[in-house]
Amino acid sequence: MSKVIISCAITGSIHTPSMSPHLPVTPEAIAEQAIGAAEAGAAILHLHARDPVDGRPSADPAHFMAFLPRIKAGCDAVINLSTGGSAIMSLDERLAGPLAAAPEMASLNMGTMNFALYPMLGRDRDWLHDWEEPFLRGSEDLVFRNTPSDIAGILQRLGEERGARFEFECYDLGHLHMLAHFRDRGLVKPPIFIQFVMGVLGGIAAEPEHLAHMKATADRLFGGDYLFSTLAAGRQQMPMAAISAGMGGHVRVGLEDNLFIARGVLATSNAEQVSRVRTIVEGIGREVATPEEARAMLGLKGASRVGF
């Protein structure tokens, strides 16, 4: 089996600052934790931006540019920017930062879906900022829009025009068929990098049987033209990563997906999660890919051709 690409999602747009003091929200913290994750073995850094004043999700190019050059100067990892931003943003807002940065990689959600975060309100906490509780509560009536027209536009503007390749985020079986549709239209070309996203309320649950079915479906649709990685939101993060690596796939960890390192124990950094999953990967006899090996596997344009 090929070497394992470890992706690390540094901050995301799901967890709020009150949930963990270790969640990076300032440019300095995002850059420091991203570089630390790369040093621990992450070949790909999946990045969102935050407003440094109160930690709310942002796609402002200025917020991205406050940490992207620092990360590029501090490590050679592949920088992968989110086009999902936050489900409460318009498509233009979500794309503002990635279009300005023209990264090597960008994430691309393959379907419109419910994206329910409100179950995280079940735990009593003191909120640091007044936006956090309404943000989570509002997800009970939230649709995360990713229409075929939206997807085609992102493929054109970031892919064709700026040379980015994509982490295709598939939250359910229908998203794999949508991806195959764009492959058939000639808008997606191999090697195709699929991220099986599991455990988000609104998408497929993080269960081994579901992962096996997702992979079998992708095998049938894409044959040898794709690579897959798996992320599981929450407590199934490491178990599902182990299964993914054992199936010949790649893995994603990070504080975007899970704030904990063990039951009831907050992870103190993204690097801690990367180190844990690296131990798992190497423990089953697989090697971890370097950033340059990941670039070759995914057909990326190289760090010298980005906009930062």
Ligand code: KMH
Contents of the next structure:
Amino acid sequence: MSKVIISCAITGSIHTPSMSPHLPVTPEAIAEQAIGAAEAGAAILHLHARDPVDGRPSADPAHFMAFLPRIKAGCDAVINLSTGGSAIMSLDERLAGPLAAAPEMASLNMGTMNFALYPMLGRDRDWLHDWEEPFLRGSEDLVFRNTPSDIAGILQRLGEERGARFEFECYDLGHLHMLAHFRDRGLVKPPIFIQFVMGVLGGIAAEPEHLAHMKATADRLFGGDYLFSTLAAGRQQMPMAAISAGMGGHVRVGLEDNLFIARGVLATSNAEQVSRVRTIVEGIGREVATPEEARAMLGLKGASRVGF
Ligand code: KMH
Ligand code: ZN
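Output the structure of the form predicted together with this ligand; the preceding block shows the form predicted on its own.
Okay, now the whole complex, with that chain kicking things off.
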């Protein structure tokens, strides 16, 4: 089996500042936690931006540029920018930062779907910012749009024109078939890095049987041309990462996907989750890939060829 690539998704656009004091939203905190995650063993840093004033999701190039050079100066991890941004943004808004930064990697969401965050409203909270509650409630009637035309445009503008390679976010079996369609059109070329995204309400649930079927389907569609990683949102994060590593796959952790380190215990940093998954990966006899090893495995252009 190959070495395991640990991705860490540092802040995302799902959780809101009131949910954890450890969720980084300022450029200083995002950079510090990203570098800490890299030092703990993450080869890839998956990044969204936030508005530093109130922590709301942003893909403004200025917000990205406030932390990207710091992270690049502080570690050699691969920087992977989200093109998903947040479902509340237009495609142009989502792409503004990634197009300006021309990263080595970018996420690419493989289908239009529901992305329901409102169950997190749950109990009453004292909200720090007035955008948070309507943001979560609004997901009850919101479409996360990723049409074939959107996907083709991202492949062209970030891939062909800027040399980025992709973390293909597949939230269900149909997304694997959409990815195979783009491979058949010659727009996606191996090695194909698939992220099985589990546990989002609107996508496939985080259950071992589903992961086995996702992998069997990807094996049939992509044969030796792909690598897979798994992320599970919420409390299935570590169990599914363990199963993914045991099946020969790669893993993703980070506060974008889960705020906790144990039941009822908030993770105090992204690095804490990376350290935990590293212990799991090494405990089952696999080695963790360095950023240079991940670059070679994924065919990346290199850190010197980005726009920041
Ligand atoms: N938020 C995750 C469930 C993206 O950034 O493009 C998936 C994700 C999507 O990371
Ligand atoms: Zn993301």
